[in-house]
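This document starts with one chain, in the form predicted on its own, laid out as structure tokens.
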Amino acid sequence: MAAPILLTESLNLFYGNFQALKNVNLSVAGRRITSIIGPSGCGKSTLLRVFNRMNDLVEGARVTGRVLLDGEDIYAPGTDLLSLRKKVGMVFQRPNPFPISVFENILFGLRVHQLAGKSKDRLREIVKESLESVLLWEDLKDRLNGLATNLSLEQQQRICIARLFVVRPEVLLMDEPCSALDPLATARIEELMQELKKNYTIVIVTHNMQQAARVSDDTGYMYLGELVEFGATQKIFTTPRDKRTEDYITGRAG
């Protein structure tokens, strides 16, 4: 079996005196979709934010244990956070395109990472490639100068995903990326995820168990900051080992 892309070892996270994550051991395989499920407040999104150190922005946050990306501890002293967040991109619950043109939204990551010293033709080629990767080029090729915030919510979410691709991340973190979308748009984003996993490792937090069952290869169930159970999605949903997992999946708890 190939080495995992992401690995946590005895991971604990504290906000002051409150322990939000408890001894989490998780192995995320490359080019697969891993879903994290569980009731509200169980630590799903907190765990997701550990992977690109967004919890660092919360006052009093403290991590013990290790989080490895490609075998390197991302919490080691001297870790370059800009480089880390280039490798591990994040898509949020609500689309958050910037109030600028579609073209400039796509290139935003290049500006941040100081990679924009390219010709206009090359920049347009990059925008085209990024929009093609999220199946938006044909829809938007004549609207590149229009405001991204004027697009539909589904298109805005795709723009946010395309914006990450410019800096070529290894891992995509998705925090309930369909929660603001209608069922049709949700289905299209789920189809897109299946295409994206050919080239990217995806970790998705979702409150929708049907979505987790549809899109993911592996699933982890969290409860009160603990990773109760983790394994192949089909097994988790059909023959879970832990009664707490079974109770949540069958609706008896949660």
Second form
Amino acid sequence: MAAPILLTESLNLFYGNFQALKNVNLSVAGRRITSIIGPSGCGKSTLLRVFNRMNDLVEGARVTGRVLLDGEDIYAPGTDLLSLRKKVGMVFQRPNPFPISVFENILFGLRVHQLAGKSKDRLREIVKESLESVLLWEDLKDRLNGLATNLSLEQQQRICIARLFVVRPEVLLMDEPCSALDPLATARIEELMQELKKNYTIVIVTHNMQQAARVSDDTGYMYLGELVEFGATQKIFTTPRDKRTEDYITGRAG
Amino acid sequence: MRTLSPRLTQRIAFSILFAATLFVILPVAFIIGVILKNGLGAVNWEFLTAMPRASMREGGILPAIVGTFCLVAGAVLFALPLGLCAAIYLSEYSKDSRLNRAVRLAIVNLAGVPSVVFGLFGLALFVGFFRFGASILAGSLTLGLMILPVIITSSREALDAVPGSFREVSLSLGATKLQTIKYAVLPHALPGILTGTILGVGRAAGETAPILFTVAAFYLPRLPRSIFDQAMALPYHLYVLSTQVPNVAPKIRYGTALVLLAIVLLMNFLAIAIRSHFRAKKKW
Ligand SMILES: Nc1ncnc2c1ncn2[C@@H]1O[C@H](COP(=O)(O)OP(=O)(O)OP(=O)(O)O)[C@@H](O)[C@H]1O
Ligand SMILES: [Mg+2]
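For comparison with the form predicted on its own, please write out the form predicted together with its partner chain.
What follows is the whole complex; the chain from before opens it.
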């Protein structure tokens, strides 16, 4: 296995006095899909938001331990948060495009990073590439000026994924990206993830065990802030080592 | 004792509520009706574009219209940037709830200050202390202070109504806080900010007391030349016509009132139109 892209060492996270992550040691391999499963409130979202330091926005949140991205500690003092978040993109649970045009939604990241001064043709090309990589270009190429919020939820979620690409991320974090979608749309997003995995490293949080089993290469099971077990998805789902994992995947807990 | 049947009670309650509503509408309709009836005959092109003549007993009201326009524009120029910055600070940056509460209290109090007090304050501060004299500048600043609470309150409400997820997405894409405010928050709060500003404009256009000591000229049949000039203004002009000048044709008074009323109502309708337009489009 290649060197991990993301690595946590003795990671603890506190919300005030409440410890939400307990000594988490996790390694995420490049160009693979890693899923995090576990019962509600066990800290999956919290763990995900460690990787792009979105927890910094929560008042009173405190992190100890190390988190390495490409070998560099992203919690080291002096870390450039903006370039970290460029490298590590995030897709949220509810599709949340801005209530502006598809075109403007895709280019939002560009505008922020002041890669402006590009010609209209170049911008259109960028939008095209982004939408192509989420397989939306054919559907939307004549509707680029329409409101993104008028599209179907699945299309909206694809736009939220596409909007990450303009800033050239390496890692995509997805927090229950399909929980607002119907089964068909979910299947198509899962297909898309397989496609994206060729170029990106994906970490997905999901409530849906079948989804984790279907899409991911590695799986981690969390329980009450601990990473109970981590390994190849197949192994976790067929021969879990820990009793708690077994109870969860066989439906006896959670 | 016999109790009334529920249906009858219902009828009576309905009638009382309906009558109360009617009672609110009636005076408004009556005022507008009277002013329209008596003033419409006076309002024509000359009335709107000519200087007053013969001690305001003839001619038009152009300088008062222009004066009001300048004052309102000045007030917005002063109060909008200031109020918007304060609102952004309070809603996006300040986490200190004590400061927030203090400012909210200050705003409520500011909104409750009688307008004549604003006038005296403007007289003391802008006319006197800063030596602007009675001028458009002093009057604008005074009006600006008066509409500041409206602008801050409505801007804050508009900013708070922008979903947190917009900020989250923007930050997660690597935007700075300032970029997030500029690109992901402000554009979506703009309609609300605009609405509040227009309501402020309507208020500023109609007030007499704040301009009484700070800018208003009794009779100045020419257009203002600079912001240090005095100027006529519609509300004060109306007051002068009605109480200080004998033998003014009622038509001219009502015509002036009509113009003022039209400006203020137009502003309010514009605000309502903007709000409902964006409310219909809004999807989050
Ligand atoms: N901002 C916060 N302040 C305090 N406690 C928090 C905060 N956010 C989350 N928590 C707590 O931390 C724990 C982990 O929350 P987290 O959202 O990571 O769980 P999760 O596994 O994603 O749950 P779900 O499956 O419901 O999304 C929960 O007990 C939650 O109550
Ligand atoms: Mg969660």
